[in-house]
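First, one chain by itself in structure tokens, the form predicted on its own.
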Amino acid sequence: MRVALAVLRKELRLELRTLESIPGMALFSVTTFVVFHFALHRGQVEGDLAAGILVVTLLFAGMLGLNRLYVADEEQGGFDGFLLAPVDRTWLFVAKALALLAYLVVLEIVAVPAFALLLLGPGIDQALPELVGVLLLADIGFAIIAALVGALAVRTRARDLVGPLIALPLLVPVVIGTARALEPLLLEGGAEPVPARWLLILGLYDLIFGLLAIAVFDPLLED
């Protein structure tokens, strides 16, 4: 665990120093909401349309973080150094997933208020606790897949393309589950309870893919 915490501290310090990932992700999200605001020819959205816009925008913003997750390590030799170190490589996966999870949380602190300001019809104050819970479950699933796929894609020539191409099919359940869970929270007539089955699906996805990723990360790096 100390290895994971050390790598996580390094990741967060590097991001604070360089600001390579989070500003770009946040700017992409806000820009996309502005585009939707003018392209839809309507001032406000609600329900399934609002949930779809929010989830898809956050998904593609998160892809920017996926592409940058291992790049600094690969370019500066840190990736090879970690592979040669006598430590359990699974901690590298854990640290990268936690780092990306932190990036996503910061991104949503910026993106969700911007979305509410530019597009959302109903207010989100009443539904905020449920919305935070749904997004956190989605973020965990995204971070797990991104930390696994990013390690595979970083050594390919077209890593900026390979990573999203592998990750997007794996993230389809997260996208569907998150959009369906957010839909009742963004209704114009007032927030309704989140269907429990979608929360269960997101929770099971995080558990199953988290265990699978931990099991296969080390063997995949060996190959």
Contents of the next structure:
Amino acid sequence: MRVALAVLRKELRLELRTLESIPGMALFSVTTFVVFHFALHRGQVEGDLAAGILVVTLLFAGMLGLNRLYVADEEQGGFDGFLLAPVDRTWLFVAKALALLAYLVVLEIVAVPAFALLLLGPGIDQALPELVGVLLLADIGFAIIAALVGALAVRTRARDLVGPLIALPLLVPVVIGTARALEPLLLEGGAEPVPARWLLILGLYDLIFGLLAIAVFDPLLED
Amino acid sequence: MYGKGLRALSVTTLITLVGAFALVFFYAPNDADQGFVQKIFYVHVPMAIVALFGFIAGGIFAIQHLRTRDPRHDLRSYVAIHISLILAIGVLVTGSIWARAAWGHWWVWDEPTLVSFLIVFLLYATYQPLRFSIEDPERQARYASVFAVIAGAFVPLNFLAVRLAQAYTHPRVLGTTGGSMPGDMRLTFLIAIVGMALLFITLWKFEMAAKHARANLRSLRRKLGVDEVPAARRTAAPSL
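Show the same protein again, this time as the form predicted together with the partner chain rather than the form predicted on its own.
Full complex below, order starting with the chain above.
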């Protein structure tokens, strides 16, 4: 755990100094909301449309983070340094997933209010605790998949293409679950309760792929 | 070693498939609602089931590869996924034809089985590009195996998620209720599944035998001092 925290601290410090990922992700999401406004020709959205726009935008913004996640390690020898250290390699995965989770939380702190201001018809203040819970479950799933697929993609020739191509289909259950769970929260005329089965699906997804990723991460780092 | 029993297996497969098709055309009754069109079911559904099990088999071989680092397991996984991918294209095509005939549309989005199969197909469609974009063969094998394990585990989970998301319009053939098919249809269907599974195994063994023969030929040539045979075309198949 100490190893993971050390790597996580390094990741966050690197991000704070270079500001490579988070500002880009946040700007991308706000721009996408504006683009959605023109593409759909709507002033306001609600319900399933709102949930879909929010989820897809966050997903694509997250893809930017996925592509950047391991680039510094690959280009500047971070992998070699980590392999030389006498520590369990799984911690690198845990640290990367936690770092991406932190990026996503910051992204959503910017993107969700921007979405509420720019596009969303009904207010989100009454449904805020549920919204945070659903998004957090979705972020965990995304961070797990992205930390794994990012490691898979970063050493391939077309890494900017391979990463999203693999991650997008894998994330479809998360997209379905999140969009369906958010839909009642963003309804005009008051939020309705979140159906429990979508929370269950998201939780199950996080659990299964979390364990699976820890099991298969090691072979990605050898050599 | 993969050539052993291949002839007997091929003959068995042929007999089973021909028998299954004979049953489809002469024995199984026409469906009350859909009539003759429904018979595509005896090709479409077994193909889909075999393709999905082929993907999962690819994942299981990949686990063995990651545990033992034996390139033969990687080759097994590669061939299983390759054949499943070809079957999956067939599934999507026959499914579209059936959907057009039964529901009047080539593609129906509120149809969980179709959509989840499409997602699985899209995921596995990246398997070959992933292999192609990694130069080092040893790393290529490891990365492809990691992919095959994740994707193999993803197959059942994805079906669960997509199925829960939508109302049922697709007929449930192997659902928990299960009793909706009359006996003669059920028998035909089961024989069609067995035939398709045998077809998969036969193709898999043929491909494995061919790959092994080529690897043996190459090593013999190397021993004789002949220059390396140039590869016919670019391939991402694991070399033994």
